[in-house]
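Just the one chain here, laid out as structure tokens, in the form predicted on its own.
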Amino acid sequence: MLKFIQNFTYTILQIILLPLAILGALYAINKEKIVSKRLDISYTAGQVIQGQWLMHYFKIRKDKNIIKFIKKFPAESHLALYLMFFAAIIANRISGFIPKAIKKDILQEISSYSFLFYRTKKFDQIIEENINKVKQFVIIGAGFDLRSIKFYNKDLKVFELDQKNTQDIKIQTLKEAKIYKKNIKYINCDLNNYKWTDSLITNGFKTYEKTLFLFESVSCYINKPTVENIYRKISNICPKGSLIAQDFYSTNFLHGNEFKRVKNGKRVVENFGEPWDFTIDMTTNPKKEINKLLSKNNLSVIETFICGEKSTKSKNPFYAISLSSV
């Protein structure tokens, strides 16, 4: 009965407020595309914080810094996002309504939309469980993610790696939002340049201290040799027991024809110069494929989470998150 009331409340509000939702969506999407292009910053990096913004308002993942950041971020509009989801947010306050995709956690039922939220929650969990076991935290291809602030503590050395334009806009926005932390090292680098670890070490990274690397949804934008080189670099500069949390996309998901929404997204990211590349075959035994890839590069799998076996037409999983160690 409660679920019916929640869905009914949302449906009525959505019908009434639909013009505002459409107006907000049009403005938000166009601003994001136009400004990202003009500033030459990563378009896809902005997608991550939109999901975190939404999760905050539905009290799934509290992070006030996301709100502060988006209000000052030139490629997003806090007001437009609020208009887009106004009906759902009001329904939540009245009846407790939460969109199904945001709270879905059953691995086999994760869909091509709900995985975006599951991804954030699972990486948060992995970081929370392991951050106190290490002395350094490195986010590879950090984009506009704010986990370096969310999990910051005075005893932890934190480094963010990304391209110069993205880093410059992020630092500017953090300062305007008054959430900038000077102890976090923001390092400009290109992962296709195999000397990126030199910049890391130059900026204070200690090769003898255990480190947690976050490598979230970055490998899919680079080629396999570069991905494997990143693994080898990590194993070469870190002591035994250092950790890497990462994710993988299936070949069918990013390059196949099963997912129409993904096909449309592929054209958008290619237009922004961020084409999808590296994937793994998940049609038979994805855990075996992941283990083989990582062990080849001196990493040992600790745990792997396979998503979507019941939610796809092919009944094959399409996404995985893995924690491994050096």
Ligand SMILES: C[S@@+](CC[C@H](N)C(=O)[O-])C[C@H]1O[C@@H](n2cnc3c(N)ncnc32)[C@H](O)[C@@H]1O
Given for the second form:
Amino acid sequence: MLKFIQNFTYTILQIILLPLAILGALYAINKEKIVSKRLDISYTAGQVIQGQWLMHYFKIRKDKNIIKFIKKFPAESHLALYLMFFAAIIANRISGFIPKAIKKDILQEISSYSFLFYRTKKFDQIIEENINKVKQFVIIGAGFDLRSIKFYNKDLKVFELDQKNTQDIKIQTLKEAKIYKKNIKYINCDLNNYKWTDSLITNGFKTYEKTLFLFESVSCYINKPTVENIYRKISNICPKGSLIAQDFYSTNFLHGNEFKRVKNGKRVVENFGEPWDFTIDMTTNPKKEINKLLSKNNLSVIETFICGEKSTKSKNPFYAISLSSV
Ligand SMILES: C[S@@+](CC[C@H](N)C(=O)[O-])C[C@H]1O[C@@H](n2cnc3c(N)ncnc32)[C@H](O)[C@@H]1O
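To test you: the structure above is the form predicted on its own. What is the structure of the form predicted together with this ligand?
The next block holds the full complex; its first chain is the one shown before.
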């Protein structure tokens, strides 16, 4: 009954507020695309923080900094996001309505939309569980993610790696939003250039300290030799017991025809110069594939979460999150 009332409240509000939602969507989508292109920053990194904005307003993942950040971020519009989701937010305040996709966490039922929210929650959980076991936290391809601030503590050395333009705009936005932390080291790099570990060390990374690396939704933008090189570099520059939290996309998901939403997305990301590349074959035994890849590069899998066996047409999983150690 409660579910019915919640869905009913949302539907009525959405019908009434539809013109505002359309206006918001048109403005947000155009601003994201035009400004990302003009500033030559990662478009895909901007997309990720929209999910975090949404989770904040539904009280699933409270993060005031993401709101402060988006208010000052040139490639996003806080107001437009608000208009887009106004009906859902009011329905939430009136009846407790929460969009299904944001809450979903049964692995087999995670869909090509809900995985965006699941991934943020799962990585948060992995970081929370492991951050106190390490002395350094390195986010590879950090984009506009704010976990370096969320999990910052004075005993932890924190480093973020990303391409120059994306990182420069992030730093500028953090300063404007008054959430910039001078103790976090921002290092610009191209992961295709194998010197990024030298830059880390020059910037104070200690090769004898246990480290947690977050490598979230970045490997799919680089090729397999570079991904494997990153694993080897990690195992060469930090002690045994250091950790990598990362995700994998299936070949069918990013390069196949099964997912219409993804096929459209593929054209968009290519247009932004961020084509998808590295994937894993998940048709037979994804855990085995991941173990094989990581063990070949001196990493041991601790745990892997496989998503989507029930939600896909082919009944194959399409996404995985894995924690491994050096
Ligand atoms: C989809 S975003 C993910 C951002 C962040 N990890 C998150 O989950 O919010 C991909 C990020 O990888 C970065 N990236 C892609 N290729 C890179 C490369 N060759 N060198 C450095 N960063 C790269 C992009 O600039 C972008 O910030």
